[in-house]
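Read the single chain below, which is given as structure tokens and is the form predicted alone.
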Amino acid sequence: MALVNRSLVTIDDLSNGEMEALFSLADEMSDSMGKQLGLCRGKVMASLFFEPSTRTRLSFETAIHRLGGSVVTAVDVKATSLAKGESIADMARVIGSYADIIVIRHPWEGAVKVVADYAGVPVINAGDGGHQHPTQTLLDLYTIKKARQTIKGLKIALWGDLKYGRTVHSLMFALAKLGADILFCPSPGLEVPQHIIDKLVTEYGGELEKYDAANSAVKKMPSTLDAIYITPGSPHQLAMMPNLSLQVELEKGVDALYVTRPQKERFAASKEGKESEERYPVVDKKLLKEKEFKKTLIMHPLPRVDELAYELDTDPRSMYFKQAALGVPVRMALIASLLGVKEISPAQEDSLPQTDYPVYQREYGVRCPNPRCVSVQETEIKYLKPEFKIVKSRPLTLRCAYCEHGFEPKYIASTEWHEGILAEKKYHSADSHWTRKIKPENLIIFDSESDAGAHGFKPSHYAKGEHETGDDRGKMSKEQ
């Protein structure tokens, strides 16, 4: 399928075949850069960077110029009407009427989805808070593929801030789709968020295995190694690897070590954040002397702080400056494809199944608990209603449609109040049998007891999560 007029908000917006086709187009453009100048003549790209950026912003702007297009830009929220209270949706509509394509970086997670929903032109996510950064992932994959010819079956170690690093969040999903094995090497306190682990396991068919710290073979790996994520060898099949084989796999070496800086701008002003910063691991020549890293590609999305030693810059394994350079042809290929001036032809392929989760959306009740989510930040804007996917019923688990943050709500109720008797307008614990009894279209979900009470609901016998008896089930089988 052609990419024309589509948006890239998360890496899941691209199939494996589409990513491969983009890489082929990037190769073609790299080999004949001067011949690309007329492709986007007359096209305008809006470059909206509301967080600091060097490589991403300049590579996108270089890309559109090399394609013969032009740029309009905004880099400071305070210099836009957003500072006056304008909604992101209104901004998107206006800029979509000026430009043919929008590239946006925003501190609020999920903000790019809102822009894509309202702009009317293709929108590219250049990083939305700690959520995702899909074009960085494209150039990361492109770098690995040029060096190793494939992604499938490679062993990729992700190092550092795996909690707030948006680059690694996108990369995890892409590596899983393409069949790589992922080793998590987080700094203490900056482990992969559980909702991301859950998605990797449930939707990508992966298997999570903890390492044995007492194992002598594993000890040679970084002391911060937390777990290994093993992707399926074929679609929909788990790779069943015995625990004892971990030591054998690790001894074979790591194909790429992807280092990330501590995302200090996203750390909470807390003791935990300070401790994480103080204990942040460093990649240097001493570490890379281990045999597991003999042929390892050393990667980093940049900028670096102190987590990657400058002594490695001349090491032939270091790829991070090449990564940055490859951002231009990759983004040229993406822009040209979305604008329809170049059409890619992905090969036919089997892909992971798209899970069709029930959607929950109400103007009142539960809200996303992520304080950086756009749906929380724009609470006063009436157009933006909280929206969630119901990804699990036991326990009841929601995933925000904007920032993809997953969580387990506390209380539920029904729009059908015990056959319409207002006095029986009750709420229940989300871990009671009512979660399974109430139809999705009748479901109401609350953050707290006070929230339920404010909407006229009273606690039922199951508000504290008591388990019902057989008699109780018989009496209430008709209640919704």
Given for the second form:
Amino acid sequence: MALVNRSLVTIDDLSNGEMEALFSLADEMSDSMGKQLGLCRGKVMASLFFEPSTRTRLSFETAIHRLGGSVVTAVDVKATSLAKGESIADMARVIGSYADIIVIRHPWEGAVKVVADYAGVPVINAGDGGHQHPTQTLLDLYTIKKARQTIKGLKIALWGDLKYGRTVHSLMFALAKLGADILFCPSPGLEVPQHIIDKLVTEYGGELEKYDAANSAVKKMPSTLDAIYITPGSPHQLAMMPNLSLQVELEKGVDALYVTRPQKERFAASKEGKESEERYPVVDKKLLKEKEFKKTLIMHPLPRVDELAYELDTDPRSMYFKQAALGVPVRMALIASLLGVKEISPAQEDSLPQTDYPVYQREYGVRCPNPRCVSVQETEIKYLKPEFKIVKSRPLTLRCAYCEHGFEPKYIASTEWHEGILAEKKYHSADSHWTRKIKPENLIIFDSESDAGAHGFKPSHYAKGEHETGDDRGKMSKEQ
Ligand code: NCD
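Having seen the form predicted alone, I'd like the form predicted in complex with N-carbamoyl-L-aspartate (NCD) now, please.
Let's see the whole complex now, leading with the same chain.
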């Protein structure tokens, strides 16, 4: 499918074939930079950066200039009408009537989806809080491909802040899709959030092996290794001798080590910041002397702080400045394709089948538990209705449609007051049999008993918490 008029909000918006085709177009454009100047003449790109940025903003702006287009820009929420209380949706509608394409970075997770929903022109996510940064992922993959020709079958270690780092979140989904194995090497306390692991395992079909130093035959390499994601179809024989085959695989070496800085601006509490600062692992010459790093590409989205030693800058394995430079041709290829001035032709249409989860949307009841989610931040303004995908019914698990946080809500009820069985409005524990009994279109989900109470629902025998009355099953006939 052509990319014209589409938006790039998460890395899932591109199939493997589309990513490959963008890389070919980026190759073509960098071979003849001077010839691209006529492509976007007359086109205007809005560049909205409501969080600090050097590389991403300037490489996007360089990209549109090299394509012959021009830029309008805003870099500070305080200097826009958002500071007067304007909604993101209104801002998107207005800017969409000025510009042909919008590039936006915003501190709220899911904010770029809102812009894409309302702008009416293609929107590119240049980083939304700790959620995703898909164009960084494109240039990361492009860098690896240039050095290794393929992504499939590689072993890529992700290092540092895997909890709040949006670059690693987008990258791990892309790596899983493209068939690489991932070694998770987090700074202690900054491990990959469980909902991201759940998505990797259930939707990308790989396996996660938790590394257990005490019971593993595998020598601990790299030093902060916490878990390994093994992509489906990779040549591991994990069912037979898991530890030994892993040992053999790791001894062949790590193909890329992707280092990230602590995302201090997103740390929940100063305690989290202080602790991780003290324990944050550093990549330096000494670490890279280990045999498994002999041919490793050292990568970093930049900016670096103290986690990547300056002594490595002249090391031939270091890729981070090259990575930043490749951001321009990749972004040129993307902008030109979304604007429809260049058409890419993906060789294969091999993205994962879209998982069709039932959607849950109501004006009241459950809210996304992520305080940095746009649906939490914008609820004061009435247009934005919280929306969730029901990704599992047992235990009932929701995923926010904006920031993609997954969680297990506690209470449920039915708009039909229990499918016509009961006369009264009652709510139940989400882990009772009612969760499967209530039709999805009738489902009401609550975060708390007080919220259910405020909407006129009373606890059934199946509501746990302060009303818990023991065994579910025995109460069934009484209830009915
Ligand atoms: C990253 C970002 O903003 O998420 N930087 C970038 O875009 N190159 C990484 C970071 O800030 O740590």
